[in-house]
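Heads up, the chain below is alone and in the form predicted alone; it's given as structure tokens.
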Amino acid sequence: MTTMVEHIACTFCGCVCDDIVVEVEGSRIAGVRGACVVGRGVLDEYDPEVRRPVVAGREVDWEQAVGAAAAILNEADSPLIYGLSSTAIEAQRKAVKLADRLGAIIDTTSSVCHGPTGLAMQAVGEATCTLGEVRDRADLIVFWGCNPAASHPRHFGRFSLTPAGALTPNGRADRTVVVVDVRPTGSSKQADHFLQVNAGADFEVLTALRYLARGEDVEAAAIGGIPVSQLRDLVRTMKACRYGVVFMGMGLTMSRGRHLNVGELFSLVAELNTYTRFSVIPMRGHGNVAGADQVLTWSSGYPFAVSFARGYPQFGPGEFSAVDVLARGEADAALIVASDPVAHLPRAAAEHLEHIPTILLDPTPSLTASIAQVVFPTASYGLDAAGTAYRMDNVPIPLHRLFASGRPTDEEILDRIIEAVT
């Protein structure tokens, strides 16, 4: 029997598009409507077959696997819990509880992408809004150091470029679009204005914009490869708009300056509110990485890189970040939740995972699964498990269960591990 299910959310990227229609046959997805190419792949290619957990390369029952995981964590002096960006907040809360119980370090994928954004928020604050406000009100959109045409395929159509809104009834015709990046991209082709900044010069350009916005003079002919005349035009456009929004990406967070770049952008946005309404939204990657930051913050006071080793939460970017902890060889056990660090972390960090007992909770096969001592093939939130994810603008989106596969969720496995550790 085939069932059409509406308003399904895709957890591929930070857009968490929740307008997708899925055709379900039993415990299989037979068709997908409305998703982007990548989203269709996430939904279509999911294999709900129930697989048994694996311990040391051998299939075992679930209780044996929980016992093996608990034994690893009990014996560890400095365990690391990492990942969390592709699981639901219900599981993220359990991961924080487990870290507290163990006195472990807990870190999310934010530390290797938008960690500098979190530091900038702490330093200067963030004038922000929701994607719904962008769609309904914004007549100026600036993309800085990001390429949503490739990374967030439906962002243009649902939120920023073309959709008709309450104050933008003509869609694209009612908006001015500016892209600032180090090279032309698919997104720059869609822009009204493209400013090509020299690699590593974002901070200088943002500082110049702040000076120009205050009415102060900039004597140089060009800043960061951009003629000052173009920067003056951009400032005039920013001041004259009704509602402006900057979307910023890893071009700022992962280039020279990092959190200083983001802090300068956040300061510029705050100062523009003297003249008009302006907001900024980080372009978050994984479907629930924003939720991971939220859960860690409301649980510990800090968004990532948190240690419970002293019995209370300590914040230490660079000290308690997963890449640094692993590269220095400080973790003697690791619990990975819904992430693939062996595929994505720097070589020194990834190799250390191969030399320590590693536990993995993930619904899909991965390189990390190939080296993990204990592997739990859990359910996928939004497919065979219900939960909640936070969109890039920190709006919570419900994830519905499309079918029952019989797989336990990350939350359930973490709960069992919490009960089993001493």
Contents of the next structure:
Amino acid sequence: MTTMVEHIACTFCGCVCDDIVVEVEGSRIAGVRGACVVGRGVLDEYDPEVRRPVVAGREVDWEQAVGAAAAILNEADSPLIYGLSSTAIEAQRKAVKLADRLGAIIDTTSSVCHGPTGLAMQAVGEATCTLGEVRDRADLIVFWGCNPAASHPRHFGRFSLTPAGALTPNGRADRTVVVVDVRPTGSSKQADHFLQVNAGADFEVLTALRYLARGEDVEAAAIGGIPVSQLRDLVRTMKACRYGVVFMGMGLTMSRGRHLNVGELFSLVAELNTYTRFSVIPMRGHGNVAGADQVLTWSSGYPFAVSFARGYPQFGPGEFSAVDVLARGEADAALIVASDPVAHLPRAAAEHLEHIPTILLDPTPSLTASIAQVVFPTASYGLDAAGTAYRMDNVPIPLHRLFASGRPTDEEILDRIIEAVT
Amino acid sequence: MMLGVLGGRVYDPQNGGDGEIRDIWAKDGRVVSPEEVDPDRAEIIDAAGLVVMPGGVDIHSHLVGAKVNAGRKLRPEDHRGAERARTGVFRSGSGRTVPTTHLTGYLYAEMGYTTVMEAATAPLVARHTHEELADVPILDKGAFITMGNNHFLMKCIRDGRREAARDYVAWLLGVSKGYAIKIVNPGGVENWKWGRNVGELDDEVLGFGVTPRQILETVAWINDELGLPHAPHIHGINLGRSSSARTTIEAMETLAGRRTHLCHLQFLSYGKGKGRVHSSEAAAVAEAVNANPEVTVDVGQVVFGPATTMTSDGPLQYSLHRATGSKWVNDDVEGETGGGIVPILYKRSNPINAVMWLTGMELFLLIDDPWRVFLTTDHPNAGCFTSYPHVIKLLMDRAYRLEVLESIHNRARKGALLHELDREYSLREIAIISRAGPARALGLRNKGHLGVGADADIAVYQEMDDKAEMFARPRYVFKAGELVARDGMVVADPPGRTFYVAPPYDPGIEKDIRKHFEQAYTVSFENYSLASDQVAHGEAVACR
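Show the form predicted together with its partner chain, please, because up to now only the form predicted alone has appeared in this conversation.
Below: every chain and molecule of the assembly, starting with the one above.
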């Protein structure tokens, strides 16, 4: 028998679209409507078959696996907990509790994507808004160092480019769209204006824009490869709009300058509020990476890269971020939740994971699973587990359980590990 | 579980207590009559010579949720050096003015407080608020729902559909699991989305053609119609401006005869002074409060030192950013509200800050009825809630108050009315403004007193000359009859409850709301509501 379930949220990316219709047949997904091509893939391909946990390459029962995980963590002097951006906040809360209990270092994938955005926010603040304000008010949209056409396929259609909103009844026609990037992209093709910035020159361009916005002159023909006349035009457009929004991505956070680039952009956005209203929204990647920031912040005071080794939370990007802790060989055990660091982290960090006992909680097979000592094939939030994910604008979205698979959740496994560690 | 707190001097103003020697017995979390307890099986506390009060009740505090958490994230400098290490079952934490969730629960309990209300939650992110509340141990809690700039509500007002507005508010409180109606700068936050604000009660809200006055009148009527346990909780227009006292008094006149709670009144009691330094108009505002018996207020006392301002009042936060140059967070929330955050340092040497301090003091001392003025610092806006013992000392100890008055900036001190105010609060009055009064105003019948049937939330203090010392470290704190703090240190962390209301409404309204959702929101109608099982230890409080 097939059941149609409406208003389902997809947790693939930070849009967390919650208007998807899923056809459920027993414990199988028979059809998906309304999702983008990526989201459909994630939903369609999910295999809810109950698999047994694995310890040292051998299938064991859940209790044995919990015991093995606890033994690894009890043995460790400097355990690392990492990942968390693709699980629900219920599991994230338990992960922080476990880190606190163990005196562990805990970090999320934020540190390799929008960590610098968090540092910029701490330095200068952040003028932001929810995605509905973008749709309903914004008549100027700037995409800087991001390419939603590829990374967030429904962003244009739901929020930023074509939808009709309260003050933008004609959709695309009521919006001016600017893309700033180092190369033409799928997104720049849809823009009214494309400004191609030289790689690594974002900071200079943003500084020039701040100068120009203040009415000061910039004595150069071009900055960062962009003619100053174009920057002047952009500033004019920015000041003249009703409500401007900048979406920014890893083109700013992971290029030379990192948090300084983002801080310069956030300062520009704050200053534009002298003339009109302006907001900025970081294009968060993973479905609940925003939630990971939130949970870690309300529990420890800091959004990522936190060490509990001294018994209290300490913040140390570069010191307690996973890449650094692993590459320097400081972690002597790792617990990974819903992430595949072996595939995604720099080689030195990934290799260290192979040399230390690693525990993995993840619904889907991965490279990390292939090297992990202990693997828990857990349920997937929004499919066979219920929970909450935070959208890129920090709006919490409930994730429903579409079918019972018999798989335990990350939360349940973490709870059992918390009980089992000393 | 049974408990006897015996022979203490009991300050239980709700039941007439003014320091009489009395035994308090508790069983299964409630205060009971002595015959219901088997003294041999009860935990007995010898309270002889000690002061016994109901657990503290904070009617207005920003302790959790989207804005508070953004404040935590914004301020690593606030957390360093203000950490607490994990001990036994207790979680670690950090934060001087914006503490983490578990630490917030511990700090309140260690001060003798057992009930705290989160003062502002946008319904769109109420789920977040409740998720954090689940991580605040010990305390009983509730969340106020911001609706002073709500599009659906303003459309109902514009179209003259008062009943629809009422049904919508009932629905909204129910789905967000809120406890009370919160109004913040009515209309002004919507106008801020156009880069503007409102300055008068009859200014127009752009795009809606309604006025702040209409919004206030409508919610006050709705509040009475629904019989909500608390009054509408109002942060008025012009907060921080020299016109604020005038419009505050106007708002009281507009709402005369209806239950009203005006929050952090200190920030809304200024007049025109010299240059950029406002004057305190506490006398005029207090007179209006005294004349309007339906009005309750909390003060929002400024405490010199670091603070983190955070309100749903977007334009105010922007002006603070411009005035101080401090880093600024803004968050416009679709169809509902907005908000901002700006760190601040209140200095006694700053004439503006000094006027703020004395305005709060004057309000405390000039409002006659302690049942209508409550102790808050609008945490963390005017100071951290951990400053309450210090504020109590200022109220109880005139010599100390004058000492502080002598230390503030000349321009604020000279000619200040505060010099002439001799009043000193008694222990009974402190019990009223920090417990009995706020509980009564919140409609929490089992809080704020120690009569039979009350929750066995009990704080036991060693009387000392230094009232700040006395109130900072209670000897014993019981929550629902369980010892949770001893000598100012937490010893148990049971989960607290979350109170909410679920007033009935005409379900016909849902069709309209659903239609509004399709146009106005980017989340599905179905995913907006919180079910009661999504609230940790939720407890519905009856209306009327």
